[in-house]
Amino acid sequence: MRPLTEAETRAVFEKLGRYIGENIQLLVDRPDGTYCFRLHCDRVYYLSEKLLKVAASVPRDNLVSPGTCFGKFTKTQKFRLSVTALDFLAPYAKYKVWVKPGSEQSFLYGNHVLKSGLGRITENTAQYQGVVVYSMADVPLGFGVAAKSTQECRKVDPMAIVVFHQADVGEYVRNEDTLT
């Protein structure tokens, strides 16, 4: 387990910035202590400084998951967010999309959100902006990328894709062997 390099930190913060904007600072400097990002086996973990000190005493081979896995670096060194980061992204999300109850299941199976399943969308959402997807009962279901801006969503046909799927809580069941 080691600190992130400059390039790795930039990649992680750029990806997080798409979803929570300037609120990244709120993730690091929290009222309950200071938190940090660490790299272990190509995965980026988010953990408190207290937990970091405890994890330092565990041998690397025996260390499975030192904190909350935020994502991983691919072989081409691109950062991919994991669904395990959803609990930390949802409270600070700048742009949100609510899906109708009939479309929740489709999204949780890994499909994109169509205009017909769109309940609400945050005003002034730009195209290709990172969004957190909620149910109509304000339960975070996952996150994705807006395929259309808010203005374009108003006039597209019902079968048009409005949010590209990135991750959802259904992955806990579908990929339970690989999630850490």
Second form
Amino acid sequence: MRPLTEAETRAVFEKLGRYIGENIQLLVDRPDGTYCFRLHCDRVYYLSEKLLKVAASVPRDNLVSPGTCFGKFTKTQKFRLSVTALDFLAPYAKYKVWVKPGSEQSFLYGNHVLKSGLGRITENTAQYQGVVVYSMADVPLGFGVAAKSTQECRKVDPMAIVVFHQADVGEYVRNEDTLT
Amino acid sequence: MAAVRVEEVLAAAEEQEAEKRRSVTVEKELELEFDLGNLLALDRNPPAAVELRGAGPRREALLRALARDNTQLLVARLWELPAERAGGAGGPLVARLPEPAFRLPREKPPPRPRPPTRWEQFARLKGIRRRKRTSLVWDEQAKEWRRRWGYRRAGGDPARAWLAEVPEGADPEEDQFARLRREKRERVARNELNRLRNLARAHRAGTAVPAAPLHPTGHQSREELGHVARVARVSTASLGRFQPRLPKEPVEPPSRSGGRKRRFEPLLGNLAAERSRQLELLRDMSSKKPVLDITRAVNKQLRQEEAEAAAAKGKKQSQRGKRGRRQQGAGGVSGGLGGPVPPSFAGTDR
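Moving from the form predicted alone, what structure would you give for the form predicted together with its partner chain?
Let us now look at the entire complex, which starts with that chain.
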């Protein structure tokens, strides 16, 4: 476990910024205590200072997961967000998509969101903007990338993809062994 | 008794035959690589390490056998080349070797380019370029194309002219032909002297030792030269840290280690400093964003127009006393996208 280097921090913030914009500041500078990002086994964890001190006493080989895993660095040093970061993305998300109850299940099985399943979408969402996907009851289901801007969404046919799937809470069941 | 002898003879003959065949056919686990242009064969087969260890007659014999076998293979390849008799039927058999593929280093370094002469230096300083002129010009008198200079030049050789003009103010008794000849001789002598001077200067300049050792292969590729330049750059006491860059030398990315051992921040260091560093980074990242996003601006404009159109339509409908349509979703959210197209969007097809 170690702090992120400058380049790694930049990669993480750039990826997070696609979903929550400048709200990353609220993650870095929290009024309720000191929180930090730490790298462990190529994964980035977000944890409190208190937890950090406890986790520091665990041998590296025995440490499975300190704090919340935000994602992992690939071998080519690209950062991938994982669904475990959803708890921190959902409250700060700038662009949201609500999915109709009928197509919730399809999304939770790892499929893209189609126009027919689109309940609501934040105004002025640009194309390829990172969005957080909610159910109509405002339960965060996952996140993805807008395939169409809000304007285009109105005109496309019902079977067109509106949001590209990136992660959903169904992964907690599907990828139970690799999520940490 | 005789039968035994016959068998012996047969066995001996067979052995002899096998021996002869063995000397021609060589079995190798890996095929040899041939470069017939250089008469080169590369044997990639690992030699028997046990046999080669230590000096001795066995090792010597093994090496000899190996060399013989490989030479056999090479010669066999040479015989496969198309050959012909040179100089009639009785001449020697000649085969044309293919182009050599293996790049052998030169024995001697390639000749250095000649340093510029005094005139070339001067011309470069003044920006004088050589003009290309045709060597043949049309001779009006002879009615044919002739050389611009030299023997049988166009317009005739001035030294061989039968008539020489006496310049104004010259001594009328002076032999003008002799003067022309003398001047020409002087010009030639001066040119020769300058040539020798240039040679001497080039000789003096040529004694400098080249900086980086390049393999004398004649033509260096771009990568090779770049590599040598890089090596030369960091071959200083400070590992090239204070080495000034050449005018057009590209700034190469620093190596991952940068000459130092990789070192990370401590795990439980100054968390407040870490936070302020991250906030600084965030400020830096947000300041790099473009001020005007064209796509967003266009989308905003489109949205405004649609909203206006929808408002106008809604007003008309309410004036006519139709049922009031649902308000646009508050809080910057557009609703009801999945269902049938709302009336507000029906007329805004662009």
